[in-house]
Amino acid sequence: MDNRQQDKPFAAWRHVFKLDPERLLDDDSLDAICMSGSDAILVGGTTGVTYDNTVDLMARIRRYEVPCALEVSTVEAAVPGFDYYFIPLVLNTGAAEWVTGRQAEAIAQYDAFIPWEMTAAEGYVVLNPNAAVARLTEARTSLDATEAAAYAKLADRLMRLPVVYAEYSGRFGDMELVRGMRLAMTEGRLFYGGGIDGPEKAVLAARAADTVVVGNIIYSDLGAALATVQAVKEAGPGII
């Protein structure tokens, strides 16, 4: 896999803390974030994303020199200043308008305000049944491992996306079903979220997956969040 969007600046990303704008986030909590030594961060959320809560969260970050991303998860909350913005389609969704409906309304609307030298299509494969992207979408998540690489070779190798992301957002996922969707990839990254709770299962996932994102576990445990930064850069570069 020598094509591997290496002009992309998460292309070298193997770990990434997740923000959601929502959720309270002491100083010093975000201080020991950004000075961790992850890749970056991605700012998102599926519910309660607005426009002053992702400006304000954006503003503590910008006082660090982490790379900072923004998910699109609605037009309301497109905050200017951040260095990359990723577009969610919902690949697995039972609604079309979380793969192109609101997308097309939002370049409609906004086109001429749009960085698209700084924007990127993350095709979202939802694998947690309980996920609120899931219920929010319709998403049809019980895939087995053959359906879930025809997603990863749909995404990757026909629409052309440069991120396709296995999202299990509240619980851990199966390893070997992720590890089929990247072995089904030649172009795009994938990226892998959920129930990464300490570097135990950080090392598992960054074993499958050629970007780990953390989440949930900084606001309960920020010391096992922590921890993940160092066991994901001693798993070493992933599958080859």
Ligand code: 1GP
Second form
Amino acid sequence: MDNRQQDKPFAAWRHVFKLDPERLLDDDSLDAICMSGSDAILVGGTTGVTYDNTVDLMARIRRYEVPCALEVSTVEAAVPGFDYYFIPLVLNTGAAEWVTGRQAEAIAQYDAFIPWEMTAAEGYVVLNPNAAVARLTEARTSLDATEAAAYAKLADRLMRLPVVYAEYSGRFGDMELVRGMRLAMTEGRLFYGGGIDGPEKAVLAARAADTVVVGNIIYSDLGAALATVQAVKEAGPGII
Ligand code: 1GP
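To test you: the structure above is the form predicted on its own. What is the structure of the form predicted together with the ligand?
Below is the whole assembly, all chains and molecules, this chain first.
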């Protein structure tokens, strides 16, 4: 492992499964995901995430030892009891409410309840125009490689965000562009997510980014999803 952010629990995460509280996953499938050897489970979604469905999913994941983190995309679904919390900031939007607006409102209201020592920001760079998150946040997704790398550097070097997230949710991305984002960073960790449908794409993503996030395929082809874990482990340390 490199020596960036050794104190952060996510510093060594290479593979992460992202589970959506709004989507159903039976107990056997959840068992397979939690016992897969993945480094962590990230709970989050763009729409339909509520306090109740987040508590339900957390309680089920909590039966396992795998670290479990929440991406807090709406303050109503900020559930206590996770191992770690990520607060997304969408960097490539013109709508300030998604960069700092909602976050500042939430802090103003709930500061005393926020476990700051286990909370970190994620700088999202949203790159698939058809993803729900792109539409919701009016993200400017048509970035070329230079522009995407500039966002990564801005997040890493100016804003000092511990995580930058190249988000192609629903579609496999341009790995050269993603790799360029990673090379622009010196401190933080680059998460990649989007369209990983099996081990081959997982390996490509693992060679371009620090952390590979696998979502949708869990719900349509569990076997393919599970195969990504070993593939990422065998891909080695990436470009570090
Ligand atoms: C979604 O980046 C994650 O936020 C994973 O994307 O669902 O396309 O795997 P997929």
